[in-house]
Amino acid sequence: MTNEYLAPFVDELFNLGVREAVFSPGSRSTALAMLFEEYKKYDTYVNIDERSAAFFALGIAKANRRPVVLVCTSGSAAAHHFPAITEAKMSRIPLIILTADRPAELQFVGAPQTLDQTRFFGNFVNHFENLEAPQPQAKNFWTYPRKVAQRAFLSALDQMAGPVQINVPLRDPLVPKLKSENYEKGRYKLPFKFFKGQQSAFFDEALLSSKTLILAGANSAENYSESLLKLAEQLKAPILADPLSNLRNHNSPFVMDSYDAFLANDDLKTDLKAESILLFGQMPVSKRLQQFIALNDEAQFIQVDPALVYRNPSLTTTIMVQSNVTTFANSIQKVNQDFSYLEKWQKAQEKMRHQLEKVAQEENPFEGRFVQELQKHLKALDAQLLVSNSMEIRDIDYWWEKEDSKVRILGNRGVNGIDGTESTALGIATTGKPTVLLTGDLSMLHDLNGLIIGKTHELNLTIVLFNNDGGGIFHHLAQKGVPNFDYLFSTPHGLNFEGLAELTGLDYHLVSNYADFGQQFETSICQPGIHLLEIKTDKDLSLALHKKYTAYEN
């Protein structure tokens, strides 16, 4: 009897609520992969690239808000998980990573495909534990693996959700005996259960002035939009809604969606100063907003979060409230009758939004208008949109307008990398809902291997690709114009994305104009498979048009 003790581990994770498992092929992980697959209750996926597999699992967990199992073999395999693990940690996405390993007697003796996997991911996991093979005659042979599963699951869903690593040393023979009765062994008469609670804290409402500002950042843990809208109405407080907060799905007079543009105006920044600021979720992506917060250094900055982790890069936080957002928002009884502060924000919002909407008349290929077109074609759908980092999330921040819709916008804003986008999007697509990836050319190039699992598992995804032939974001930053700018930063590559059609079997189309985009998008979102709509833009023209349409005039 060797690896049969893993069967109760597989059973216990399912009983706790895990429903998906992602594997990358490997010899040392044979027992884990076979036992999960033989259980026949999990949705399983095989991804030949560990780096892609980890982002794929991240996408599944992000979409479903529950832990996903990720299995790899020994050696360097786990190292390929690292980028996705850091993202999961910083964006609070629960993953249970099972790293197969060689047993103790094969460590530090030159055995192939072996390295020290103890606490391999360091501080980027919530919990680490070795799942050792118990002695065959041990009383806890079948129950010990269940306890490990419980600790892994609970750690992944702690106050600050995140990844956990369970390292599994395995001896030969690696192929397990597939006995269905083993899954049931070690079950308790009273099964282990988990009940997720809601934290609350006493809060002095006198700290909320008539000039209260609400910041709603990226949020992957809970849907608290309705609670924040109710709170904003009570306090007459504007909500500065990051696209990833998904508060822009509400056409509410309290929701501001164009603040990054008008906060470039120095006079407005002075006039809009707040006396109290509430932060829910991550700090929004807008750099100008962060600069504005820094100017409000005399305001009470109140961070509300289930975990006591600093999330304000402006370094102005004065109060930390440990509470779930919904519980906190619903507990506030204060009602403000003064509309004057809110009306100042609404006036700036209306004026700026009117200016931004002029992009609808732009005839040149420009990312801003394509975002408008994308929203127009998605708004009637119960859809999912993953937005890559760099310029794409900023294009969405400017041109994605608040309106009543069900489009859920997602992004990897934990460490803000441009890798793993295709894999994350395809993981999100496993929900079966219409799924779109908006990405740039460099982000797309970072994760071309991610397209493989879309082909092998017949997943559906529409990719809207803004191709400006390199790092267009640097044309908006301080590096623009420095010596060797193109070589070091703009990095034109001249690659032809049409070749992906032959390589991966995806459906490719080069968009010729805005009408063509609308027609092709409407067709692709309703058809199975992966569809790539490439839009070629010019970096310098995009910069000029961006300045034109985001200029706020007094």
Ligand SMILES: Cc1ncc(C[n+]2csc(CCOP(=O)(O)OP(=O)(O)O)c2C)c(N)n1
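Because the structure is predicted, anything quoted here is derived from the model rather than measured. If you superpose the two forms and keep the largest set of C-alpha atoms that fall within 1.5 Å, you have the rigid core. Residue numbers count along the first chain shown, from 1. What changes on going to the form predicted together with the ligand:
Annotation for residue 372: C-alpha shift under 2 angstroms between these two forms, rigid core superposed. After superposing the rigid core, the Cα of residue 43 is displaced by 2 Å or more between these two forms. Once the rigid core is used as the reference frame, the Cα position of residue 387 differs between these two forms by less than 2 Å.
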Contents of the next structure:
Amino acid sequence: MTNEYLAPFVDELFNLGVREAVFSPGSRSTALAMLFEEYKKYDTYVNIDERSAAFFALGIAKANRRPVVLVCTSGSAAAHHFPAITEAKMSRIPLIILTADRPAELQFVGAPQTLDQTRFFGNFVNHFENLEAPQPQAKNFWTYPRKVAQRAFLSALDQMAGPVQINVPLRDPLVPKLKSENYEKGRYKLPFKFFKGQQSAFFDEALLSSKTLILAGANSAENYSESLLKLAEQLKAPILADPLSNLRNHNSPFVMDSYDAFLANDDLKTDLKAESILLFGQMPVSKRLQQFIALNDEAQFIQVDPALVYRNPSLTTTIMVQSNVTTFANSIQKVNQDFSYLEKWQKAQEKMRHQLEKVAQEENPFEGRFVQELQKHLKALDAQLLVSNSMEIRDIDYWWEKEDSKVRILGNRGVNGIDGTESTALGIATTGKPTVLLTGDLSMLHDLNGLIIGKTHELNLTIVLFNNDGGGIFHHLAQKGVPNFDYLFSTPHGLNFEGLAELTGLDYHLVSNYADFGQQFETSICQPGIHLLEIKTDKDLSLALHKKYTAYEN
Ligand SMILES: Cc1ncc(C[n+]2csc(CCOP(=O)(O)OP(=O)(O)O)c2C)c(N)n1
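To complete the pair, please output the form predicted together with the ligand; the form predicted alone was given just before.
Now the complete complex, all chains and molecules, led by this one.
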């Protein structure tokens, strides 16, 4: 399989619109040069001097206003591309530079013609990444190289067009097997497309089938709820509403809020398969949803976003539309009269929600029921709720029901850190609206210093702390039960949060039961200062209760 994955890379660049490739000869770049040449559809050029080759490619790209591929071998070769790359960057000319390289095991060991080619052109490229050899058995062996090609092409044609470096570490044997069928491997049913701006006619006619699914994720730039609800109604499409999308603030029959639980069911996953999937905003938190998307790899996956940057880690995106959400949604004219797909989702949703709601009878202190209680007490308020990462955001995903409300749910889902939690919450609290932080104990401990600014600036915040003495999430993951599990992962600390009252002057309360929580919460939210409501839970019991209340039975 050596180097065979490069054939779909070459094919994908052609599919995207690249038509010319300029090579300088070398051994490490053999596979690249041969595969472009054998494809037979590119206009290729050879120049022994990489410096001249790069300016030559720049000239072609300038004249044709489209990206040109430039290939060089490892070592000092890439350095000679530099002058033309600075020119391309500053004059916004798209180039895709493929620098052949030695693989990781031959780096920093004195291998010939080898130097560190990582981010070789610094700030003078729009994008850098390695095109690594995928694992031979991997499902994405043939599709991953296509994604790298797409990213390279889209970055080169960014709003500020420019050069892009794809570094290509290659192992021996360097001469590839030329199999013409490899060029077609990993192609989607319909080729990858991207649009800058509106193409409603295209979507109306070809794409939005009667089995269209809408994914609504966090979107910090825009409140798109009304336009998505209208679009869902037109298309009879269920909206899988991530808690951070805030679409759950609408008690609409199109909004689904319990999918993370029922998408664990294999029969349902087959029955609910989509033909078109529209993603707005960030990919939702739910891991099961992401697995479901990966399963739907035959569907058209359309990402609508102001940037042409991937937001779908399942690698199934087939169309990218560079647009803000409202403009796109409002441009779609299609009306679907077939309710049958929507009804399937509604049925699963109702059944699952019914099961999840049974948590209201749970007597033990359980995060699921406390989320339900929290929603009850917040719903009438124009409030803001920051949710920490780990199980807290997942519990909100399970138990925060759609209902007409104004609560704005926020989270730091850019890199999903357990850091900066109190600081972010206090930053949010500066708006003066009632503000609540729902956090786990490790996340809270990580940012205790963050409380200082609350005191300095007299900010108001109610902290609801789920204290299970360590990282409960690891009890749900594959690490559970490995040697030294507690020491390495669960990390119980036994710290006493009550001491924070003395340390920081916050108002502390240990919650004794659900009714007590309600009373304390109602008092805290109206009073100035920082209030900490600590709820003690048990990790193993919590795991069992999660299983009990989130199980979907056929
Ligand atoms: C800065 C940072 N360090 C480490 C992690 C890995 N991590 C994810 S969840 C988690 C445990 C969080 O525990 P806690 O806040 O108590 O929540 P629980 O799992 O109990 O719900 C850790 C350490 C991370 N996401 N971010």
